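Next up: a single chain in structure tokens, the form predicted on its own.
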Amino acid sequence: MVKTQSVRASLDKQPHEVASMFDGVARRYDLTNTVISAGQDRYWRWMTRKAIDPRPGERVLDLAAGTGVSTVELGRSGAWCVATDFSQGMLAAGRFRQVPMVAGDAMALPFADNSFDAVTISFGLRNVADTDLALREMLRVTKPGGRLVICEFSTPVIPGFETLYMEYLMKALPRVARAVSSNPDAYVYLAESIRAWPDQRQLGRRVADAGWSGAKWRNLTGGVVALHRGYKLGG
């Protein structure tokens, strides 16, 4: 039995730092991912298309895909939907979906101007090591009229739920991690960077400070995950 070696990222999220992290954890993670969430991570996916509502013939982005499981979700819909994600090891372990997947920094997208119908991001926008220059990427290779959907965990909003759930994640989720990932370590930065995460109010600042209009969230599981919206002008 091959042995992975065990990567964990800093907060300060230098690219290759995190690339090598999720390259590490690409073999077991959408397993991980359901066992950690206790099966949330179906219906974070499921309200993330919902709110997204792609139609077919469109082309829509989905950034920070990992394996690609986000994006055979927006695929149901008839759009054209394309995975990307800078851990080639993650795209590797996809590659069975039979989605396209291009490699890509979300700072730096290889896209064309004005080349989709919409973007959007699942739990990947806090581990890009400059945020804002991502919004504006994500902005840039929008059309005009398009739409933004960032889903990413964010601050609970329920009395007394927030001390229990931050217990979790400082405690009991790395315990969780490595019984079941093939990279336990960067379970301990997820618990990090989501603690360090700004909060709801603070992130949609973000997102209209980048261009976006309309922007918006709504609270998912008490807010232990949000999704933001905004759209591009013109069209």
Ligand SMILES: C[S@@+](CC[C@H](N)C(=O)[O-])C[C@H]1O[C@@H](n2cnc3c(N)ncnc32)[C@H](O)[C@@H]1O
Contents of the next structure:
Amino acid sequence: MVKTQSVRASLDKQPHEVASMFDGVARRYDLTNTVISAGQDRYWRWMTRKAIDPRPGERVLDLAAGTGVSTVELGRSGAWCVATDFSQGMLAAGRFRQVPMVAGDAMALPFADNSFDAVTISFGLRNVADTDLALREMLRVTKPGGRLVICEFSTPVIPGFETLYMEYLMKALPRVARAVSSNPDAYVYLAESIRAWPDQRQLGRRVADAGWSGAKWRNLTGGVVALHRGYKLGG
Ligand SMILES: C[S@@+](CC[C@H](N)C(=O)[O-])C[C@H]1O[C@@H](n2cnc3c(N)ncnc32)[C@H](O)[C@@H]1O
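Having gone through the form predicted on its own, I am curious about the other one (the form predicted in complex with this ligand); can you provide its structure?
Full complex below, order starting with the chain above.
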């Protein structure tokens, strides 16, 4: 049985703190997401699937997949999609979903080199202690010619909107989370970690520096979220 507790990680993202924070969030994770994003989460997942464009017969890794909600969306394509996460609580909360799940750490993936046609990570990379190591691990397990899609919170690009959005993140969101989540403190971490996260250009550079080719991004919902892409040379 997974023990749940009300913890929040600090911004140095110690893996044991992050994993236990998500264990505590797991029970009402999917519902809380939909409430705090005003339903936009479904649109972001749909756009992520379109960007990956998984095809029947392909093998896709959904990294930091949590409850597998993102993996289910990918599986609609007919590709074989596996959910990997290091929070036992998140994986357990998604056990009812008909997707293969493998416990694993993004910084030391339990997969052989060149295993996947595509690798994706939604709202996960920001929580990994070593972003660059995770980007390199994803490259290692991707087949030559394979692709990467990162869906992550980013920096709003509409003038004036950023101030409003930061007010929502830092003040309203923790209050909404208190009403809905099984671990409201985690949503204070969410707000702070979004604020501290690199913007589109900086993350794009890190994706390229990790060895991904053709690194580019597009904004969703005015830059609240960005989809970053790249592919592994060869193939
Ligand atoms: C915000 S949730 C995202 C879940 C899902 N991808 C989604 O879109 O709803 C972030 C997930 O990242 C996972 N995570 C953070 N660091 C990780 C690591 N080093 N290895 C594997 N999973 C990690 C957490 O356990 C958590 O389930």
